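Presented below, as structure tokens, is a lone chain in the form predicted on its own.
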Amino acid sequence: MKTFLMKILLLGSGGREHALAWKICKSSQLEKLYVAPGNAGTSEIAENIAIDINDFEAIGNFCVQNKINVLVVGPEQPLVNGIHDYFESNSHLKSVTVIGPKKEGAILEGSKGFAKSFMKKYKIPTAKSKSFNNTQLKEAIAFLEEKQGPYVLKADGLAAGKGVVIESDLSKAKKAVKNLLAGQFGKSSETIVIEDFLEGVEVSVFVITDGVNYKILPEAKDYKRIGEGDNGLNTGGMGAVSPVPFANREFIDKVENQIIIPTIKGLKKEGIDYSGFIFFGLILVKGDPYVIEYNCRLGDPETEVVMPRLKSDILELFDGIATNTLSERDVEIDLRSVSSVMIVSGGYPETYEKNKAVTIGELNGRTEVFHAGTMIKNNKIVTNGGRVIAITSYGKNIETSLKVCYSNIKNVNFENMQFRKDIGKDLITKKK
């Protein structure tokens, strides 16, 4: 198969873009990466450009002016907006490959309603639900009190991943709808989705797809609280394992046959022309598995350790989709396990203080740094976000892969950093 040389300009500023980066960089078939914003970790292995994720012509004219092939899309919000859609409409981008759905397929994250109302037409496995606007605060009072407690409560729209609130007093539940139809995340709580609480685990799986053919990536399972024991306050995550231990093949099986088929035949039938990854916010309920979530693109911190398990060229995934050759293309996966612990700002997810110096000593074992929310600033590391840095390791299981990891953690300093000593600890529990 005849390869070239790819110009990659790929998009964001987190964890998640870094494990990209870093795993685009390995690709025997890359010319040169950009990064657009970056941080400090991409800084050291691409070029870091100043541009405006949701700046669409300054996107575009970059991309001209130095030739990029593909454009990698990170973040939902730009997907959402409809990068994909302005690259196609101008014909002077048209040569551009953009991985990230377009607008109409970005939906199924965009818009909790309508992945229900998608996922209810193709019968694919997910919790009962019902959908209410701001013009309807009666109605949504009264189907609270029809049901049985816990309470599932969503934002529509995008909210940063805080959408989502669950209660188990009515009283409390009754209150937290008021305030989403209130405005509590603006235009995205305008129409809430009310669903059924469903006990289970949670686990993601993730395609990258050209909207007819898929190949399926390793799976994750993320830890969302900031405290152990998975309580407090809901993150962008704090930690993240893979492989995951129930995940075996007849649940890849089940996940592949009743929800990943589905979902891109029913895309294709609804006239979406999707190409990108999609995520799978997965629960296992009594053996099978529903649909929690779509997502438009890879998750984070889940990012960080299937990169890392991920052994094929991603270009020649990329390149795949561009040529519609991405049924040739082989999936290899790294049987090792790899650990992901996030180390968080003091005071994060609420108020945290920024601009605070970050040292990084010398680390053991196979072990990865991906920054999340770092820059540069004098010439030194300094905090830029509510999660800093995540340190992944591999090992023969998790449980090693987890002593490798925590035992880097002490070589990374900033202060009042915090992070959970309890990631993965679980699924070894659950695998004696």
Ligand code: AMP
The other form holds:
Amino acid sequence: MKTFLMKILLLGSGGREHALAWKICKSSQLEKLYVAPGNAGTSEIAENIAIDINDFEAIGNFCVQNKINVLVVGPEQPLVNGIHDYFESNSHLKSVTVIGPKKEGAILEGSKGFAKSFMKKYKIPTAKSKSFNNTQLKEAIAFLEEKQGPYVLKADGLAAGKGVVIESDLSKAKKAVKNLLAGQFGKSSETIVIEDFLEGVEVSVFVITDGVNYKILPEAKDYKRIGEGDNGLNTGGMGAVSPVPFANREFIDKVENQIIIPTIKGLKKEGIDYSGFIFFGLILVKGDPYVIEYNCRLGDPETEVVMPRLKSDILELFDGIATNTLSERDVEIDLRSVSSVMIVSGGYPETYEKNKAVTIGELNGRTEVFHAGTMIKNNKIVTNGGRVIAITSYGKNIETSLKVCYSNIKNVNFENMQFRKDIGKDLITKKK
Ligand code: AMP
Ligand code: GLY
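Show the other one: the form predicted together with the named molecule, since we just had the form predicted on its own.
Full assembly next; the chain just shown is listed first.
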């Protein structure tokens, strides 16, 4: 295959972006990587650029001035806001390949109502649901009254991961519906989805697609709650592991046939030209996968375990998207287990302090440090967010990868740091 050197701009500043940057830097096809705005970790391997991820004009100008070939969009917001459309509609930016869908595709994540009707239309397994807008409060309440709990209520639009309410008590659920429809999340909750509660284990599956062809990337399980035993408030994610033992060949085949293929074909049928990543948030119910949500990007912290397991050159995959030749590219997966534990600021996901000096000692085993909320201040690493650092380790199985990971956490230090001590524990099969 002919190789040409690529100049890449990656948007975002989390652990996901550091893991993506780390993977991109391993490519022999890379000429130069910029990250906007990036974090302390990305500044060590790429050039950080102080541009806002939603300032399309500044991003476009930067791409022209620096002859960028590929724009990789980490977070959902710029995609839902139409960054890909902006690049396509400006003739001087048309030559830049954007990794991430246009607005019409990002709506899979940007509107839960859209995603639900899409899944219904293309017979993709998901919880039964009904949408209500802010003129239909009475109908929404009546609908709840006819249902059994637990009640699952979702803001239609983006709500920074806080738009899902699961409530067992009917009167509390009614109150939550009132709050949502009264604009708890502004425009994002002017419409809500009420759906059946599904009981099962969750797993995330990722694909990269050029709109016709797709490649399945390693699956991952993330741990969303702040507290051990999956208790307490929801967070962006406190850790992840890959592979996930219950996501065996039979399960992934079901996911591919019942979910991935109908999704890609459905998008095409709708006339939606989708390129980039699709994140399938799944739940396994009595042996069958159901879609909990679609995201139009990779997950965080899932990317911190998915990228280390991807042996193939990621720029080959990006080139496959640029030239509609994804089907000819290989995806080779590392069979080892990878675990990642997120170290967060004390107080997260509620209020927490920033600007704490971070020290990282010598690491042991096969371990990577992916930065999330960090920045460089006076030549030193300081905390700059709730999720600060993801320690990621390899092992021959989950048990070993977790052991190496936890043994390295003691080499990281900042005031009030906290982390979950039970990441992956539920997946370890006990030996008799
Ligand atoms: P989401 O923001 O869509 O990822 O939802 C957040 C979390 O809510 C998911 O990871 C699930 O744990 C839970 N959840 C969402 N929808 C359902 C459902 N229909 N049944 C059970 N749990 C759900
Ligand atoms: N870890 C969940 C997400 O990225 O949405």
